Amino acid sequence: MRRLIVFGLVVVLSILSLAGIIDEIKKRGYIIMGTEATFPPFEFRDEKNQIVGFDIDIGKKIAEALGVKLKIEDMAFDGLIPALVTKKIDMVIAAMTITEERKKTVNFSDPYFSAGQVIVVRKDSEPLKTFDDLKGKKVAVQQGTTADLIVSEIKGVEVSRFQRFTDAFLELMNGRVDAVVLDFAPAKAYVAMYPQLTISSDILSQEEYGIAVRKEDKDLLEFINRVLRDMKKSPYDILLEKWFKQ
């Protein structure tokens, strides 16, 4: 009988633990989203210094569905997963590519955006069209991103890593690096802001973005997936038009 009581207690505690994060979020009245706000059109600061973007609107939809407010923590990209694991934030929405390495530490939602890497150079420099063309070149990337992982594996490349892409592009415009590698959508946004730059390659990889949550927060993961599925019935297309229109 004692074993049955203990077993029953374990089951009850497990159920309570499963429901814990959503209950905690609702009790405090807000959900904390971690992001890195230099990646337009996904997350960036507008002229009023407010963090806006495609990912921010998705975060707002999740908060709205939970009946709570959205609190945004802007931090270095390579600090997002550590902040999630140590419970400083509840989820990461930051144009984060789903990778097997990251999945060892966190769980990802269903993919919500398909992306790929491109090469950006100065218009007055030689065009670099493939990853092989980067050999012997100085290349800037944002630390901890997919671009960092890809470029780091190319032999003969001198990699300059920055906490923010804005610094990587400053290096390029000042002639201290030959190229920047990053995802196509933000590359397009940066090139529109800085006409002296150009995207010199086709999209060179295929990736998918996901929302990261802690391994134990299975109820939150399922809730987020339901929100994403519901969004794709209509609001998702509206957001795509809003942030990715020509």
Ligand code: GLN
Second form
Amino acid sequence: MRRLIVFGLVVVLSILSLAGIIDEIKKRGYIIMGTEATFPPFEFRDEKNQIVGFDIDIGKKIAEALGVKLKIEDMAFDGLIPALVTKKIDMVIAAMTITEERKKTVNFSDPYFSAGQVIVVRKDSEPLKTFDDLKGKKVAVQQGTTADLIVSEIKGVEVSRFQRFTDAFLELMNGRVDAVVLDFAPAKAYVAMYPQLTISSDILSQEEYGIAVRKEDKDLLEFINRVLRDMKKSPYDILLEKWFKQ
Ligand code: GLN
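Alt. form predicted together with the named molecule, vs. the form predicted alone above:
The next block holds the full complex; its first chain is the one shown before.
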């Protein structure tokens, strides 16, 4: 009898451990994406204070494919990976660059967007064209981003780190810093919002965004990659697959 109970327990436990994060998400009825919502057009608040953007729509596609609701947690960018590792969120969709360093802690989906850093300055100030031009300057970045990493490596730059880009740009407009370094697409969006600012450099780095999940959540990683692949298929690709794949 005792043996039977022990055997039963082992069976139940092994089934439980086999049931991955996807089963857990389906049971609870929603998937939680972590993001940092001052990064238009990827994630930002609209006039109704709702978080919208390219990444949000990707999150919605993933949720829809799983048959669950999407829950969004807006937090500091450098808090996203810690929140993922401690299971407060299920995935990070935050225009996050795939880097070797981050890959030590989390797994990334296949790349879904190509990006790179640019320098933003006030129109009335000297145009800073290269990372070298930042020497001796005050530069604002978002804490924990690839811009933070790059700028912090340049000797003689005084780096101010902010959690929200809105604060970094306020600092630039008030003249307390000489430049903000960030990804090209959000830089374009901010410059459109603040006409006194301009992008003064070319795109200075090559980066690719990925969706981050916990190392052990292999099932979710595969699922997300499938959703991304399906999203990239044209109606023509779908027909080809339907009629020509044996
Ligand atoms: N792509 C940059 C990074 O991963 C910035 C992302 C962001 O600020 N949301 O560090």
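Residue numbers count along the first chain shown, from 1. Here, rigid core means the biggest group of C-alpha atoms that superpose within 1.5 Å across both forms. Just so you know, these numbers come straight off a predicted model, no measurement behind them.
With a cut-off of 2 Å and the rigid core superposed, Glu222 has a Cα displacement that falls short of the cut-off between these two forms. Overlaying the rigid core between these two forms leaves the Cα of Tyr236 displaced by 14.1 angstrom.
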